[in-house]
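Only one chain is given next, in C-alpha coordinates, and it is the form predicted alone.
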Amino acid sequence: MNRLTALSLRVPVLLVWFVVLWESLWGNFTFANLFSGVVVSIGLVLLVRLPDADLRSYRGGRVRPLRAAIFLVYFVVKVVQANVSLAWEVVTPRNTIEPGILGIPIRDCSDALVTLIANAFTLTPGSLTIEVLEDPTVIYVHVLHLHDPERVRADLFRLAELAVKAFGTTEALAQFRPPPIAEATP
(Lines of atoms letter the chains of each structure in order from A and count residues from 1; the text may use other names and numbers.)
(Lines give C-alpha, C1' and ligand atoms only; values in the text may rest on other atoms or scores of the structure.)
Protein backbone atom coordinates (compact mmCIF):
# COMPACT_ATOMS: atom_id res chain seq x y z
CA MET A 1 0.00 0.00 0.00
CA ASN A 2 1.53 3.27 -1.02
CA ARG A 3 1.64 6.38 1.15
CA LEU A 4 -1.18 8.18 -0.67
CA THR A 5 -3.55 5.22 -0.29
CA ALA A 6 -2.67 4.84 3.38
CA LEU A 7 -3.23 8.56 3.91
CA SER A 8 -6.56 8.50 2.07
CA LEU A 9 -7.75 5.61 4.27
CA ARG A 10 -6.64 7.27 7.50
CA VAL A 11 -8.46 10.56 7.01
CA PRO A 12 -12.02 9.13 6.97
CA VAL A 13 -11.20 6.80 9.87
CA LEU A 14 -9.85 9.73 11.90
CA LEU A 15 -12.85 11.89 11.02
CA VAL A 16 -15.29 9.22 12.18
CA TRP A 17 -13.24 8.54 15.31
CA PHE A 18 -13.09 12.24 16.23
CA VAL A 19 -16.85 12.65 15.71
CA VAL A 20 -17.53 9.61 17.92
CA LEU A 21 -15.25 11.04 20.61
CA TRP A 22 -16.93 14.44 20.31
CA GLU A 23 -20.38 12.91 20.69
CA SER A 24 -19.30 10.83 23.68
CA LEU A 25 -17.82 13.88 25.39
CA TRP A 26 -21.12 15.75 25.07
CA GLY A 27 -23.06 12.75 26.36
CA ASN A 28 -26.18 13.27 24.25
CA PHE A 29 -26.84 13.04 20.55
CA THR A 30 -28.21 16.11 18.81
CA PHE A 31 -27.79 17.29 15.25
CA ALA A 32 -26.06 20.42 16.54
CA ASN A 33 -23.51 18.26 18.39
CA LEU A 34 -23.05 16.09 15.31
CA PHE A 35 -22.52 19.12 13.07
CA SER A 36 -20.08 20.76 15.49
CA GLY A 37 -18.26 17.42 15.87
CA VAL A 38 -17.83 17.15 12.11
CA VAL A 39 -16.56 20.74 11.92
CA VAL A 40 -14.10 20.22 14.80
CA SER A 41 -12.96 16.88 13.32
CA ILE A 42 -12.28 18.40 9.92
CA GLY A 43 -10.38 21.24 11.60
CA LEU A 44 -8.27 18.77 13.57
CA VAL A 45 -7.45 16.67 10.52
CA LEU A 46 -6.47 19.77 8.55
CA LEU A 47 -4.37 21.27 11.36
CA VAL A 48 -2.62 18.14 12.62
CA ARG A 49 0.07 16.64 10.44
CA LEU A 50 -0.56 12.93 10.02
CA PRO A 51 2.45 10.65 10.56
CA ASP A 52 3.98 8.91 7.58
CA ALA A 53 3.67 5.48 9.21
CA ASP A 54 1.22 3.01 7.74
CA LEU A 55 -1.83 2.61 10.00
CA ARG A 56 -1.65 -1.19 9.81
CA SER A 57 1.97 -1.43 10.89
CA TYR A 58 4.03 -0.21 13.82
CA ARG A 59 7.63 -1.32 13.36
CA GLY A 60 6.42 -4.53 11.75
CA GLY A 61 3.48 -5.05 14.10
CA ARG A 62 0.05 -5.79 12.76
CA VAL A 63 -3.38 -4.94 14.04
CA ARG A 64 -5.11 -8.26 14.65
CA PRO A 65 -8.83 -7.38 14.91
CA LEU A 66 -9.97 -10.45 16.87
CA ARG A 67 -7.11 -10.14 19.35
CA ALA A 68 -7.70 -6.39 19.57
CA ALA A 69 -11.32 -7.11 20.49
CA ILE A 70 -10.17 -9.60 23.15
CA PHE A 71 -7.77 -6.97 24.53
CA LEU A 72 -10.54 -4.36 24.59
CA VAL A 73 -13.01 -6.70 26.37
CA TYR A 74 -10.37 -7.74 28.92
CA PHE A 75 -9.42 -4.10 29.49
CA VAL A 76 -13.05 -3.05 30.01
CA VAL A 77 -13.59 -5.94 32.46
CA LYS A 78 -10.48 -4.91 34.41
CA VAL A 79 -11.60 -1.26 34.47
CA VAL A 80 -15.03 -2.28 35.82
CA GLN A 81 -13.47 -4.58 38.44
CA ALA A 82 -11.05 -1.87 39.54
CA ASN A 83 -13.86 0.70 39.73
CA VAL A 84 -15.96 -1.61 41.91
CA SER A 85 -12.97 -2.30 44.15
CA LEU A 86 -12.13 1.39 44.44
CA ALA A 87 -15.76 2.34 45.08
CA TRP A 88 -15.94 -0.31 47.82
CA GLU A 89 -12.79 1.15 49.35
CA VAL A 90 -14.40 4.60 49.42
CA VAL A 91 -17.77 3.60 50.93
CA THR A 92 -16.46 1.23 53.61
CA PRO A 93 -14.84 2.53 56.79
CA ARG A 94 -12.05 -0.07 56.68
CA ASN A 95 -8.88 0.99 54.85
CA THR A 96 -7.31 -1.88 52.89
CA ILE A 97 -5.04 0.23 50.72
CA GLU A 98 -1.53 -1.16 50.55
CA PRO A 99 0.31 0.90 47.90
CA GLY A 100 3.41 -0.21 46.10
CA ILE A 101 5.38 0.01 42.86
CA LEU A 102 5.90 -2.84 40.41
CA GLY A 103 8.13 -3.07 37.34
CA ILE A 104 6.68 -4.81 34.29
CA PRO A 105 9.29 -5.75 31.65
CA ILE A 106 8.22 -5.19 28.03
CA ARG A 107 10.51 -6.48 25.26
CA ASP A 108 10.74 -5.74 21.54
CA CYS A 109 7.75 -3.43 21.43
CA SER A 110 7.45 -0.23 19.44
CA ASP A 111 7.16 3.07 21.26
CA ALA A 112 3.49 3.23 20.21
CA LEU A 113 2.77 -0.16 21.76
CA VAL A 114 4.65 0.67 24.98
CA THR A 115 2.59 3.88 25.16
CA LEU A 116 -0.63 1.91 24.66
CA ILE A 117 0.31 -0.53 27.44
CA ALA A 118 1.39 2.24 29.83
CA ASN A 119 -1.85 4.13 29.19
CA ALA A 120 -3.92 0.98 29.69
CA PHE A 121 -2.23 0.53 33.07
CA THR A 122 -2.96 4.16 33.99
CA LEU A 123 -6.59 4.06 32.83
CA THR A 124 -7.30 1.15 35.16
CA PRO A 125 -8.38 2.74 38.47
CA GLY A 126 -6.01 2.03 41.33
CA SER A 127 -2.92 1.88 39.12
CA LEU A 128 -0.78 4.60 37.61
CA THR A 129 2.20 4.37 35.29
CA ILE A 130 4.93 6.44 36.90
CA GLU A 131 7.93 5.76 34.68
CA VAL A 132 9.01 3.95 31.54
CA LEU A 133 12.68 3.04 31.23
CA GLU A 134 14.33 1.85 28.01
CA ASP A 135 17.03 -0.74 27.30
CA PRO A 136 15.43 -2.98 28.44
CA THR A 137 11.97 -1.45 28.51
CA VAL A 138 10.36 -1.62 31.93
CA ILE A 139 7.09 0.08 32.87
CA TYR A 140 6.90 1.03 36.55
CA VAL A 141 3.36 1.09 37.89
CA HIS A 142 2.07 2.42 41.23
CA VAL A 143 -0.81 0.28 42.52
CA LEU A 144 -3.12 0.86 45.47
CA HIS A 145 -3.79 -2.77 46.40
CA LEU A 146 -0.49 -4.62 46.53
CA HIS A 147 -1.56 -7.32 49.01
CA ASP A 148 -0.34 -10.05 46.64
CA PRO A 149 2.43 -8.57 44.44
CA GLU A 150 2.71 -11.63 42.20
CA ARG A 151 -1.02 -11.67 41.46
CA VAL A 152 -1.01 -7.94 40.67
CA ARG A 153 2.09 -8.37 38.49
CA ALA A 154 0.41 -11.27 36.68
CA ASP A 155 -2.72 -9.14 36.08
CA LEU A 156 -0.69 -6.25 34.68
CA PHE A 157 1.42 -8.63 32.62
CA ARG A 158 -1.72 -10.28 31.20
CA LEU A 159 -3.00 -6.88 30.05
CA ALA A 160 0.36 -6.14 28.41
CA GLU A 161 0.45 -9.60 26.82
CA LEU A 162 -2.98 -9.13 25.26
CA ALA A 163 -1.90 -5.76 23.86
CA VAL A 164 1.22 -7.33 22.33
CA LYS A 165 -0.86 -10.16 20.86
CA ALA A 166 -3.24 -7.60 19.35
CA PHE A 167 -0.73 -5.05 18.05
CA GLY A 168 2.84 -6.38 18.42
CA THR A 169 5.37 -7.83 16.05
CA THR A 170 5.91 -11.55 15.61
CA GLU A 171 9.27 -11.17 17.36
CA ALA A 172 7.67 -9.39 20.31
CA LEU A 173 5.12 -12.18 20.61
CA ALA A 174 7.85 -14.82 20.58
CA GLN A 175 9.90 -13.09 23.28
CA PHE A 176 7.00 -12.00 25.46
CA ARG A 177 7.18 -14.28 28.47
CA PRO A 178 5.65 -13.90 31.91
CA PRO A 179 7.99 -12.49 34.57
CA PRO A 180 9.48 -15.07 36.91
CA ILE A 181 7.42 -15.69 40.02
CA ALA A 182 9.40 -15.20 43.20
CA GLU A 183 9.49 -18.24 45.43
CA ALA A 184 8.04 -17.83 48.89
CA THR A 185 10.50 -18.03 51.74
CA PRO A 186 9.46 -19.78 54.95
Contents of the next structure:
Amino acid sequence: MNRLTALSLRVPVLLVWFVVLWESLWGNFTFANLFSGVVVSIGLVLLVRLPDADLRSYRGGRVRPLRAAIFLVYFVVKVVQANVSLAWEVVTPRNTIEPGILGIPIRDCSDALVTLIANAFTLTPGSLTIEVLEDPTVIYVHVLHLHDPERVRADLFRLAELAVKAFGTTEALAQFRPPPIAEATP
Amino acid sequence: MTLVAGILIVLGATFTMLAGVGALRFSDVYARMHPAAKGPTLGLLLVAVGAAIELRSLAAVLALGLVVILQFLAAPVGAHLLGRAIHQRLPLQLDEVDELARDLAERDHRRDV
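Right, the form predicted alone is done, so what does the form predicted together with the partner chain look like?
Full assembly next; the chain just shown is listed first.
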Protein backbone atom coordinates (compact mmCIF):
# COMPACT_ATOMS: atom_id res chain seq x y z
CA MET A 1 0.00 0.00 0.00
CA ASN A 2 1.54 3.32 -1.01
CA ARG A 3 1.63 6.34 1.23
CA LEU A 4 -1.32 8.16 -0.29
CA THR A 5 -3.80 5.30 -0.01
CA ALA A 6 -2.57 4.62 3.51
CA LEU A 7 -3.25 8.25 4.37
CA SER A 8 -6.66 8.43 2.70
CA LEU A 9 -7.67 5.28 4.57
CA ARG A 10 -6.33 6.56 7.85
CA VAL A 11 -8.22 9.87 7.91
CA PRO A 12 -11.78 8.43 7.81
CA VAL A 13 -10.82 5.75 10.34
CA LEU A 14 -9.45 8.46 12.63
CA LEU A 15 -12.57 10.58 12.13
CA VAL A 16 -14.90 7.74 13.09
CA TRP A 17 -12.68 6.85 16.05
CA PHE A 18 -12.63 10.44 17.33
CA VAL A 19 -16.42 10.73 17.06
CA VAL A 20 -16.83 7.45 18.99
CA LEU A 21 -14.38 8.74 21.62
CA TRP A 22 -16.26 12.02 21.87
CA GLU A 23 -19.62 10.28 22.25
CA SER A 24 -18.41 7.90 24.94
CA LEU A 25 -16.74 10.69 26.90
CA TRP A 26 -20.04 12.58 26.94
CA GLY A 27 -21.67 9.35 28.03
CA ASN A 28 -24.95 9.86 26.18
CA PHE A 29 -25.87 9.97 22.53
CA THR A 30 -27.66 13.06 21.22
CA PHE A 31 -27.56 14.72 17.84
CA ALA A 32 -26.01 17.83 19.34
CA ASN A 33 -23.18 15.62 20.69
CA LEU A 34 -22.79 13.89 17.34
CA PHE A 35 -22.62 17.23 15.54
CA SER A 36 -20.08 18.79 17.91
CA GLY A 37 -18.08 15.53 17.82
CA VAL A 38 -17.90 15.60 14.03
CA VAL A 39 -16.86 19.27 14.06
CA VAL A 40 -14.13 18.71 16.68
CA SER A 41 -12.88 15.58 14.90
CA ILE A 42 -12.59 17.30 11.53
CA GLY A 43 -10.78 20.17 13.22
CA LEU A 44 -8.35 17.74 14.88
CA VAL A 45 -7.62 15.82 11.69
CA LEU A 46 -7.08 19.03 9.73
CA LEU A 47 -5.09 21.02 12.27
CA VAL A 48 -2.94 18.47 14.09
CA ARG A 49 -0.21 16.47 12.43
CA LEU A 50 -0.91 12.93 13.54
CA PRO A 51 2.08 10.69 13.00
CA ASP A 52 1.53 7.01 12.40
CA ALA A 53 1.31 5.39 15.83
CA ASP A 54 0.86 1.73 15.05
CA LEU A 55 2.25 -0.50 17.79
CA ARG A 56 3.38 -3.01 15.20
CA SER A 57 6.44 -1.49 13.59
CA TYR A 58 6.72 -1.39 9.83
CA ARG A 59 9.50 -3.94 10.11
CA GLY A 60 7.32 -6.91 10.85
CA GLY A 61 6.36 -6.37 14.47
CA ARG A 62 3.13 -7.97 15.58
CA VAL A 63 0.84 -8.16 18.56
CA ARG A 64 1.13 -11.41 20.50
CA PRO A 65 -2.02 -11.50 22.67
CA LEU A 66 -0.69 -13.86 25.35
CA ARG A 67 2.57 -11.93 25.66
CA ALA A 68 0.59 -8.67 25.74
CA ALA A 69 -1.46 -10.02 28.64
CA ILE A 70 1.71 -11.02 30.51
CA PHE A 71 3.14 -7.54 29.93
CA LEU A 72 -0.09 -5.91 31.14
CA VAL A 73 -0.20 -7.96 34.34
CA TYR A 74 3.49 -7.36 35.07
CA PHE A 75 2.99 -3.65 34.36
CA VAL A 76 -0.05 -3.29 36.65
CA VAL A 77 1.77 -5.12 39.46
CA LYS A 78 4.72 -2.74 39.01
CA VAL A 79 2.45 0.32 39.02
CA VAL A 80 0.88 -0.76 42.31
CA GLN A 81 4.32 -1.56 43.74
CA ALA A 82 5.58 1.87 42.63
CA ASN A 83 2.76 3.64 44.42
CA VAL A 84 3.02 1.60 47.60
CA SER A 85 6.77 2.22 47.86
CA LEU A 86 6.31 5.92 47.09
CA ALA A 87 3.57 6.19 49.70
CA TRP A 88 5.91 4.49 52.18
CA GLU A 89 8.68 6.87 51.23
CA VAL A 90 6.36 9.81 51.87
CA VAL A 91 5.10 8.76 55.29
CA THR A 92 8.48 7.67 56.72
CA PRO A 93 10.81 10.46 57.74
CA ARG A 94 13.98 8.68 56.56
CA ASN A 95 15.50 9.99 53.35
CA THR A 96 17.03 7.19 51.29
CA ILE A 97 16.95 9.01 47.98
CA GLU A 98 20.08 8.70 45.90
CA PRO A 99 19.24 10.07 42.47
CA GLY A 100 20.88 9.58 39.10
CA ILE A 101 20.13 9.27 35.40
CA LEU A 102 20.57 5.99 33.53
CA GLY A 103 20.45 5.37 29.78
CA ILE A 104 18.59 2.26 28.58
CA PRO A 105 19.37 1.41 24.94
CA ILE A 106 16.45 -0.02 22.92
CA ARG A 107 17.08 -1.34 19.41
CA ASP A 108 14.80 -1.98 16.42
CA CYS A 109 11.53 -0.69 17.86
CA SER A 110 8.83 1.41 16.22
CA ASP A 111 8.12 4.89 17.57
CA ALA A 112 4.92 3.67 19.16
CA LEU A 113 6.70 0.84 20.97
CA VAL A 114 9.41 3.19 22.23
CA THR A 115 6.63 5.47 23.51
CA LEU A 116 4.98 2.54 25.26
CA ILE A 117 8.25 1.48 26.91
CA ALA A 118 9.13 5.06 27.92
CA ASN A 119 5.67 5.53 29.45
CA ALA A 120 5.93 2.19 31.25
CA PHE A 121 9.30 3.25 32.72
CA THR A 122 7.70 6.40 34.15
CA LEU A 123 4.92 4.52 35.89
CA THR A 124 7.04 1.77 37.43
CA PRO A 125 8.96 1.97 40.73
CA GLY A 126 11.68 4.54 41.15
CA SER A 127 12.15 5.47 37.51
CA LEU A 128 10.95 8.39 35.42
CA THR A 129 11.63 8.88 31.72
CA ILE A 130 13.09 12.31 31.05
CA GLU A 131 14.55 12.03 27.56
CA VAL A 132 14.62 9.80 24.52
CA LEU A 133 17.47 10.18 22.04
CA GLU A 134 17.49 8.58 18.60
CA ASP A 135 20.17 6.94 16.42
CA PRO A 136 20.70 4.82 18.43
CA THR A 137 17.51 4.92 20.50
CA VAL A 138 18.29 5.34 24.19
CA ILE A 139 15.66 6.03 26.86
CA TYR A 140 17.03 8.08 29.76
CA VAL A 141 15.35 7.61 33.11
CA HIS A 142 15.75 9.50 36.35
CA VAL A 143 16.15 6.97 39.15
CA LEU A 144 15.31 7.70 42.79
CA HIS A 145 17.29 4.88 44.41
CA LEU A 146 20.54 4.32 42.59
CA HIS A 147 22.25 2.27 45.28
CA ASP A 148 22.75 -0.54 42.79
CA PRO A 149 22.69 0.83 39.20
CA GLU A 150 23.05 -2.59 37.56
CA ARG A 151 20.02 -3.98 39.37
CA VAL A 152 17.92 -0.96 38.37
CA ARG A 153 19.13 -1.40 34.80
CA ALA A 154 18.24 -5.09 34.85
CA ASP A 155 14.72 -4.32 36.15
CA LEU A 156 14.12 -1.78 33.38
CA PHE A 157 15.50 -4.21 30.78
CA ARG A 158 13.07 -6.84 32.02
CA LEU A 159 10.13 -4.48 31.51
CA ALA A 160 11.34 -3.47 28.05
CA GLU A 161 11.86 -7.14 27.17
CA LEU A 162 8.27 -8.00 28.09
CA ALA A 163 6.98 -5.09 25.98
CA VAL A 164 9.10 -6.13 23.00
CA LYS A 165 7.99 -9.74 23.40
CA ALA A 166 4.39 -8.54 23.24
CA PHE A 167 4.66 -6.06 20.37
CA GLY A 168 8.14 -6.03 18.88
CA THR A 169 9.94 -7.46 15.90
CA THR A 170 12.07 -10.57 15.94
CA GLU A 171 15.18 -8.42 15.44
CA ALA A 172 14.21 -6.33 18.46
CA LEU A 173 13.82 -9.49 20.50
CA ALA A 174 17.34 -10.63 19.70
CA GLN A 175 18.85 -7.88 21.86
CA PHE A 176 17.48 -9.48 25.01
CA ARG A 177 19.04 -12.89 24.48
CA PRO A 178 22.03 -13.43 26.74
CA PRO A 179 25.32 -12.83 24.94
CA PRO A 180 27.35 -15.87 23.84
CA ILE A 181 29.53 -17.41 26.56
CA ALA A 182 32.71 -16.37 24.76
CA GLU A 183 31.70 -12.72 25.13
CA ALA A 184 30.28 -13.03 28.60
CA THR A 185 33.48 -14.30 30.21
CA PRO A 186 36.38 -11.88 30.11
CA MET B 1 -20.56 -4.05 46.29
CA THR B 2 -20.94 -0.51 47.57
CA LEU B 3 -18.37 -1.36 50.25
CA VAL B 4 -15.84 -2.63 47.68
CA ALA B 5 -16.43 0.43 45.53
CA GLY B 6 -16.05 2.69 48.53
CA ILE B 7 -12.79 1.07 49.60
CA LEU B 8 -11.37 1.37 46.08
CA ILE B 9 -12.34 5.04 45.80
CA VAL B 10 -10.91 5.93 49.22
CA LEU B 11 -7.72 3.98 48.43
CA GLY B 12 -7.36 5.81 45.11
CA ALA B 13 -7.90 9.17 46.78
CA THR B 14 -5.35 8.26 49.48
CA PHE B 15 -2.66 7.40 46.91
CA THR B 16 -3.32 10.68 45.14
CA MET B 17 -3.15 12.62 48.40
CA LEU B 18 0.10 10.92 49.46
CA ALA B 19 1.54 11.74 46.05
CA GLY B 20 0.66 15.36 46.70
CA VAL B 21 2.39 15.25 50.07
CA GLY B 22 5.38 13.59 48.40
CA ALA B 23 5.58 16.30 45.77
CA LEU B 24 5.83 18.81 48.61
CA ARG B 25 8.20 16.83 50.80
CA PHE B 26 10.80 15.49 48.38
CA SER B 27 14.03 17.37 48.09
CA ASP B 28 14.55 18.30 44.44
CA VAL B 29 12.60 18.84 41.24
CA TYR B 30 13.26 15.39 39.81
CA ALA B 31 12.31 13.57 43.00
CA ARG B 32 9.12 15.62 43.25
CA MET B 33 8.11 14.55 39.76
CA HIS B 34 8.05 10.86 40.69
CA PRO B 35 5.00 11.01 42.97
CA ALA B 36 3.40 13.66 40.77
CA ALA B 37 3.50 11.32 37.77
CA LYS B 38 2.72 7.99 39.45
CA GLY B 39 0.29 8.77 42.26
CA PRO B 40 -2.61 10.31 40.38
CA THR B 41 -2.39 7.65 37.67
CA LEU B 42 -3.02 4.69 39.97
CA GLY B 43 -5.30 6.89 42.10
CA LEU B 44 -7.51 7.66 39.13
CA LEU B 45 -7.51 3.99 38.08
CA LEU B 46 -8.77 2.92 41.51
CA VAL B 47 -11.39 5.67 41.68
CA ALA B 48 -12.59 4.76 38.17
CA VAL B 49 -12.84 1.04 38.99
CA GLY B 50 -14.73 1.91 42.18
CA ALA B 51 -17.10 4.18 40.31
CA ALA B 52 -17.64 1.55 37.59
CA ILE B 53 -18.52 -1.08 40.21
CA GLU B 54 -20.99 1.31 41.81
CA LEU B 55 -22.60 2.64 38.61
CA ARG B 56 -22.70 -0.61 36.59
CA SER B 57 -23.86 0.96 33.34
CA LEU B 58 -22.22 0.44 29.98
CA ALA B 59 -21.92 4.15 29.21
CA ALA B 60 -20.22 4.81 32.56
CA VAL B 61 -17.81 1.90 32.19
CA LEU B 62 -16.94 3.02 28.66
CA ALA B 63 -16.31 6.61 29.70
CA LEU B 64 -14.33 5.61 32.80
CA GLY B 65 -12.26 3.15 30.79
CA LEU B 66 -11.39 5.92 28.36
CA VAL B 67 -10.51 8.27 31.18
CA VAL B 68 -8.09 5.70 32.62
CA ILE B 69 -6.47 4.88 29.27
CA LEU B 70 -6.01 8.55 28.40
CA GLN B 71 -4.56 9.26 31.85
CA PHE B 72 -2.08 6.37 31.50
CA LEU B 73 -1.02 7.80 28.13
CA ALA B 74 -0.93 11.46 29.12
CA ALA B 75 0.60 11.51 32.60
CA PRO B 76 3.99 10.01 31.65
CA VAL B 77 4.22 12.22 28.57
CA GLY B 78 3.69 15.30 30.74
CA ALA B 79 6.36 14.14 33.19
CA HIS B 80 8.70 13.36 30.30
CA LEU B 81 8.38 16.87 28.83
CA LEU B 82 8.84 18.48 32.23
CA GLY B 83 11.87 16.32 32.99
CA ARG B 84 13.55 17.03 29.71
CA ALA B 85 13.00 20.77 30.10
CA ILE B 86 14.47 20.65 33.62
CA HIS B 87 17.48 18.66 32.47
CA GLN B 88 18.34 21.21 29.81
CA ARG B 89 18.34 23.97 32.41
CA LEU B 90 19.50 22.29 35.57
CA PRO B 91 22.13 19.54 35.47
CA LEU B 92 22.49 17.06 38.32
CA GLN B 93 25.13 17.51 40.97
CA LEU B 94 28.64 16.47 40.03
CA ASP B 95 28.79 13.39 42.25
CA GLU B 96 25.62 11.92 40.78
CA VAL B 97 25.41 9.51 37.86
CA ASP B 98 24.14 11.31 34.75
CA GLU B 99 24.39 9.16 31.64
CA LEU B 100 22.22 11.60 29.69
CA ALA B 101 24.67 14.49 30.11
CA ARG B 102 27.53 12.10 29.31
CA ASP B 103 25.91 10.84 26.10
CA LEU B 104 24.80 14.31 25.02
CA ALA B 105 28.37 15.54 25.35
CA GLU B 106 29.60 12.53 23.38
CA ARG B 107 27.07 13.10 20.60
CA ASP B 108 28.04 16.78 20.43
CA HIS B 109 31.66 15.78 20.17
CA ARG B 110 30.97 13.30 17.35
CA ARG B 111 29.06 15.95 15.42
CA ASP B 112 31.89 18.45 15.74
CA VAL B 113 34.57 16.02 14.52
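Numbering follows the first chain given and starts at 1. Here the rigid core means the biggest group of C-alpha atoms that line up within 1.5 Å when the two forms are laid on top of each other. None of these values were measured; they are calculated from a predicted model.
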{"property": "Following rigid core superposition, Cα shift of residue 33 between the two forms in Å", "result": "13.5"}
